[in-house]
Amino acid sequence: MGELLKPYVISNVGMSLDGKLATIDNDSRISGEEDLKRVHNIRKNVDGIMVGIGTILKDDPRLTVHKIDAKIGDNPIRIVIDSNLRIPLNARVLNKDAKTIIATTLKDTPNKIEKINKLKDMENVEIIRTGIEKVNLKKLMEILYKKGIKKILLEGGGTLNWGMFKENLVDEVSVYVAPKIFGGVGAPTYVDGEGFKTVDECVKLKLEKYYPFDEGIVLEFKVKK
């Protein structure tokens, strides 16, 4: 079997020292202005930016390049993983600033079919369907690669990050660690999901670079394959 042809995936995250993406009340003010600019520079240099539906429902982001000097053509394609098609039709990620791909499953319900038809009527929106209960991330990567998307910035929450790491689809990790402790057993972490059972199974990283940034530190790793 041939090697999987897929985009190069950079997982970027800002987290507290104890690995949280937000507090128990979903306060996610982690990155300072300079770190936001760092992330937008990465956005400017990739073909696509990927998030899960949880990020859309919680933050309603635009997922464009706007913290640095940029023109509309610098915006990457926005990719939303949305197995049950929960995306609101007025979500900002569906605006005309860039193309948006919504990845959902092959499973149909009357409401889903109706929503797909409404989304298809929108300018710059494309639907990709793969997987039955959950989006098949490996298959999706193959489809995106064939569409010319060669580099993706993954700005997922803990659930999507787990799915991508579990399927060995991440190539690089860039983390801003803020000098803050959030605590909270229910607070979202960088990677959630089922988790690996043993150290032997886990994703292993090679530290490439680290430097002080804002009040914290940036760590850059390559994923060992």
Ligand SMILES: NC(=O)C1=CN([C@@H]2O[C@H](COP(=O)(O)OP(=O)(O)OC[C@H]3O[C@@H](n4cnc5c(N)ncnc54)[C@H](O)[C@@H]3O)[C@@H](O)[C@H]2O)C=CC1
Contents of the next structure:
Amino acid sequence: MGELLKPYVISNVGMSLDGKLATIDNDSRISGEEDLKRVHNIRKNVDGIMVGIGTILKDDPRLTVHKIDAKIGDNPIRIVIDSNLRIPLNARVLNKDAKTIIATTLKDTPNKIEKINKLKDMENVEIIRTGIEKVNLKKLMEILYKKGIKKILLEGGGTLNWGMFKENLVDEVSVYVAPKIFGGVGAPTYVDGEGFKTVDECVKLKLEKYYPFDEGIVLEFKVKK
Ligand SMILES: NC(=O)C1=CN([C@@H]2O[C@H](COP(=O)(O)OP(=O)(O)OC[C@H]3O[C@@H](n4cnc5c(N)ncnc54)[C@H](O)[C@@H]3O)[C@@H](O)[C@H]2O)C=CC1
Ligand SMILES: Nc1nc(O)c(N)c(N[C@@H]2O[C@H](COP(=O)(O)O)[C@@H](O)[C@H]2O)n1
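Given the form predicted alone, corresponding form predicted together with this ligand:
Let's see the whole complex now, leading with the same chain.
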């Protein structure tokens, strides 16, 4: 079998020192303005920004380059991973500021068919279908690569991050760690999902760079392949 041709994937989050992406009440204001500008500089230099539907439902993000000087044409393609097509039709990620790809499964329900038809009427929206119960992330990466998406910024949340790390689809990690502790067993962490059972199986990283930033620290790693 040939090597998987896939986009280069950078995973970025802002997290508390205890690895949380938000508090138990879903307050995710972790990064300060400087860190958000750092993230938007990464956004400006990738072809796609990817998030899971959990993040859309909780944060209603725009996923555009809006914290630094940029033109609408600088906006990368937004990619939402949404197995059951739960995306609200008024989600900000569906606005006209950029193109949006919604990746969903091949499984049909009457509600899903109706939603797909509505989404197809939106000129900036494209739907890609792969996988049965969950979006098949490996196949999706191949499809995106063939469409010319060569570099992706993965912006979470914890469930999608797990899916991407488990399938060995992440190439680089860049995290801002804030000097804050949130606690809470139910608060989302950088990587959730079912987790690896042994240290042997886990994703191994090579530390490349670290520097104090805002009130915290930025850590950059390459994923060992
Ligand atoms: N501080 C930060 O930098 C960030 C914080 N967040 C926080 O993370 C939380 C959202 O995270 P989650 O609830 O975990 O949702 P998520 O954004 O990770 O989306 C998870 C959803 O992705 C879908 N999915 C489809 N196929 C999948 C696959 N193969 N593997 C994995 N997922 C698949 C599933 O429907 C699943 O429910 C929010 O509280 C948000 O505020 C999110 C992004 C960045
Ligand atoms: N880097 C980073 N730091 C934080 O503290 C965050 N809460 C996030 N969240 C991510 O950014 C999205 C918001 O994007 P827009 O400003 O609306 O374009 C949010 O949905 C998370 O993916 N990131």
